[in-house]
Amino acid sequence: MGNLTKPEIEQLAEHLENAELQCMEVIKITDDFPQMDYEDAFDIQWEIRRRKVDRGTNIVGMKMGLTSWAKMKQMGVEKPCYGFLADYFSVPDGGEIKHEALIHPKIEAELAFVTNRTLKGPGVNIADVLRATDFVMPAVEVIDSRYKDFKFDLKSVIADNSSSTRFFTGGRMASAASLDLKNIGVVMEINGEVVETGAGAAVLGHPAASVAMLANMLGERDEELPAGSFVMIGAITAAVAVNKGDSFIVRYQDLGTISGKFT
């Protein structure tokens, strides 16, 4: 059991969702609720998800966050976090995002796994994920913490749907078996300049480890990753802030490119 009451969880879910929908900065919620634990944080996220579903929003996927060992060490956390992807988060390859619709967006180069069988923890491993993968494709996540100056702790960020806001998909699909997932290289350019490079192993040593960890974390709540899930594995590159007028292109070894623009 968490430490917050059901009304407190509902109140915080409404507060954080309003911050997202109205593009407003807020102060990290653990300042006012220091007693909050990780279970409370996920309860708030699932309550935001429930609110969206009740209004007719479809949940189209899941994302992992803080999936690099370096980032976990930097944040002083022992494991990554996850969030959900709502239908209106999706932007087509080459699409545009209105910069003022977001607070302080950053982009991250990622991969997405699309599954063809149910994965439910505990005990899901890389081999289980690879067997359950229909295909892998490129994705670029736009993160936008609702917290002022991007300052937060892990509990606050989990409650804020792990800073989810938009994502681009594109490039080409490939079977997991046809890719060297650990060594797959990515190059991110903004306005024609290379700003980040990375390889698949930046994500927990192997991209499929991220999907396995998600299935195991969901299993702790008796939830599962259904067949047909779209899962973004977390950042292969560092997150890079984008400004109004910026255009980006991310090149993926063997998987083509994704591009977009902030207007």
Given for the second form:
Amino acid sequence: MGNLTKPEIEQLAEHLENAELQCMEVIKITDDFPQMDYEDAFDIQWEIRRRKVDRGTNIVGMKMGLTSWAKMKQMGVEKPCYGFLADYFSVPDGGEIKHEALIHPKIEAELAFVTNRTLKGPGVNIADVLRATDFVMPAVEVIDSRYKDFKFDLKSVIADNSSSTRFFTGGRMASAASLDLKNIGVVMEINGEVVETGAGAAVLGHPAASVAMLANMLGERDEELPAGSFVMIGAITAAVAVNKGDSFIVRYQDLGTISGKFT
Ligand code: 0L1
Ligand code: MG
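With the form predicted on its own in hand, show me what the form predicted in complex with hexanedioic acid looks like.
In what comes next, the whole complex appears, and the chain from above leads the way.
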């Protein structure tokens, strides 16, 4: 339905985008706009996307967030969310990120699906996604909520582009049919120590279920996931905070590794 006015949506989009671009913490926006509903939250996210596209930024993919029970419990929210990925979020395997350019980054071991057919909800299921998958590849997301001390609710997170900030890609690509996606194992190491382990089924029971949920959520706004989309499915492991000087490597069963450093 939407309870905020267009000027309020625009003002909140500018506020949250400035927080991202200026690396500045803010308080959750529902404190000042308690009437905000989920439609308003997505309107704010789409307005941030529009602002970036207007300035010449390319949107290179989508991400699902909070797709595991562990992650929902960790953050105290009740359902998954999505966000968009801008071109400048992308970091190559082995790349470095300046820690001071972000507020309080955390890393998450994920997988990405690249599609070769349009997916449009409602009614998209795992089989539809597997049929529409060109290949699957490793990805590590860096999240950086703009909210002070990660204190937020789901509506505020959605408006803040679901905490998206950077992502690494690497390893090797493989067809969905060649992988045991539910059982695929990941091991995350920071500074040589294992900090998290997980398996694909941590994400909504099956990694492809996350892409299906994204197509169905986009369908609610009459949006679709076009062929050629890059979609990160959400964290297989819990998110781990990283400090200046930390190096990480995530090892993926059958798919190689992704590494990076925060300088
Ligand atoms: O990628 C994600 O799981 C998004 C998480 C959004 C909430 C957070 O900042 O932890
Ligand atoms: Mg994530």
